[in-house]
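First, one chain by itself: the form predicted alone, in structure tokens.
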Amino acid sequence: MLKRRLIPKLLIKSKVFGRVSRLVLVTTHQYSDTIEVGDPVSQAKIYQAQMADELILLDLDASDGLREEFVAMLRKAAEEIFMPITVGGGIKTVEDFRVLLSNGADKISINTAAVEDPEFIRQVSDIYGAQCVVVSIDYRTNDEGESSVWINGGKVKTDWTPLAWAIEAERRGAGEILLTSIDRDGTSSGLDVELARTIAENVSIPVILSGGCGLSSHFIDGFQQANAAAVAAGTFFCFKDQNPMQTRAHIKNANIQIRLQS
């Protein structure tokens, strides 16, 4: 049985210091309010020392496309850390894939571009392999319990349900699904295990579950109840008195197969 993965998620935005713009690590609350945390590369190095399995780097300011400063930050991070990195934000073309993969990314997360042109998934999967293609699914759930996929940083609602879009993304050539509840993002209220379990039962590719981790037990819920292949978290690791190594021990104590040594 494949071991489950623990993945810190680093959200990146630009901040102006005087006349200088610099990329900083932030956390979000339901994809709106942000809190500045610090330097993303320094934090990535800390997560590596704390035995994270992978990293996810997402550029929140990339609505107009891939940014050169983000690529430069990725290149610097890849020179200093030695674990798989998934990168997302503003990726719209095959050339964007080439640039990111040649600058240290191992996998590429696509969201808006995939929904707007589902054939784009097949195109990049055929060129670079399904193992490189992560389809990110951001969703909201209304008062009636109906969930819809949202794109453009959680600003635009689509006609897709998360389940239908996950099935279609796999059919088109996705190698993984990154599933995030916008409603639970940054709330520490727990993961949406019911929807995640339904999706995991209906696709054969790994599902990374994200959005809502506030306790170590929430990670365990994601693995045991939702059957997620991995759980990703940002706010939890930035502000809780828990690091990936400590969280990993709680997961292991719940008899979940997870890596314990580097």
Second form
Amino acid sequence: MLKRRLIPKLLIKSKVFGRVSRLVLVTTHQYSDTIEVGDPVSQAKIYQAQMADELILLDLDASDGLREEFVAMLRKAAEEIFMPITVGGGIKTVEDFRVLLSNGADKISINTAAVEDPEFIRQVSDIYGAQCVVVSIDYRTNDEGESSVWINGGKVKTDWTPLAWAIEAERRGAGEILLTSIDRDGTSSGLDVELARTIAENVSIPVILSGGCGLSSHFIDGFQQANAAAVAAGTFFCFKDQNPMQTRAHIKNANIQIRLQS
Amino acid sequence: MVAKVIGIIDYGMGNLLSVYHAVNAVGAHAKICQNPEDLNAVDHIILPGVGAFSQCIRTLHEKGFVEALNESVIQKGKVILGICLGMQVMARTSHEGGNHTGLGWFDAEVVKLAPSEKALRVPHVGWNKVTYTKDSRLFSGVSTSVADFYFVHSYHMKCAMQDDVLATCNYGEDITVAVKKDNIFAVQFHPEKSQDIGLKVIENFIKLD
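Right, and the form predicted in complex with its partner chain of this protein, after the form predicted alone?
Every component of the complex follows; first up is the chain already shown.
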């Protein structure tokens, strides 16, 4: 039986100390108001010890493209992390895919570049296989309840609805969808299960649901109500007195198939 | 005891680094092999793989690895482990993106996953339980009750010879996820991504004679 997945999301930014810049782990609130919470590689190792099923590493400072220091950090993490790693942030070219895959990434999450040139999905899917192409969809919902896809780290609105874009991304060769509600990001108010369920019903690839987890029960909602293959969370694991092992036990108690121990 | 040298075939695709670190983590010496002649200097061979079948087999041919592998594995009997696509290319043929001829070490075809239940998605991504259908040194010390390994694939190998099948996993139907024939071993899951339990399989592989 395939297990549902629990995925800590590590958001990464640069911090400058005088002339020295280093990468730090942050949390965000609706894609802004970042708070520094620690060191990415150390935290990744802790998640490994706590049996996370996968990790997502996202570079928030990659607006000019893939950064060397981010690749160096990935390479360091891969020395000791023996679980799947998805990376994202500023990925625009086939060469970016090659660099990341040869430095420890298993899957690559693309967002803005996919919306700007949907053929890019097909291109990388044909070369590296659909299984390593994750199309990340960030969206906001207005007061009328209409949702739109936003790109460039939540700064630019597009004409796509999340549902239409998810279907199109699958058609063009995406292997997974990472769906995030910007409105709920960092709010701990619960996942947007309604839209996720509609998308999960209309695509045949796995949907990773993210944005808003504040309680173990929110993960259970994501699995049971939205039928998500995986739930990803950043703030939840960074701040709450919670870790993937405890959360997993709560999920197991709700009779959801999840990995317990190895 | 001198650590065994494990050659990891690099044909320019996919994540070799994790396999490299996993081999070193269990006490062997990993060596990335970019040229066919590198295989002469290694004890065991790992054929990893991510990507499309046609591109994989084409690159293996172009770089001269097909002849080198046949010589090292079939003639000299070196122990080899195929991982994911590295397992699939050992089949006779694959139907991924047309029909393509593989290494032909297993009388098997590679076909697309087609689970009957709509809830089961393709690619098959995530941790799934592996059942060993016979005793194998590859799974030695891995308890069957917690044998969840990490998978990420859209195609799978269908063996004509049931004797070649070492392990299965249920994804709508029982699919073959580990095969063995003499000195040739292959797994569909990613041991290098399956945390402690995966490292155990790699350690078992390294210990094979």
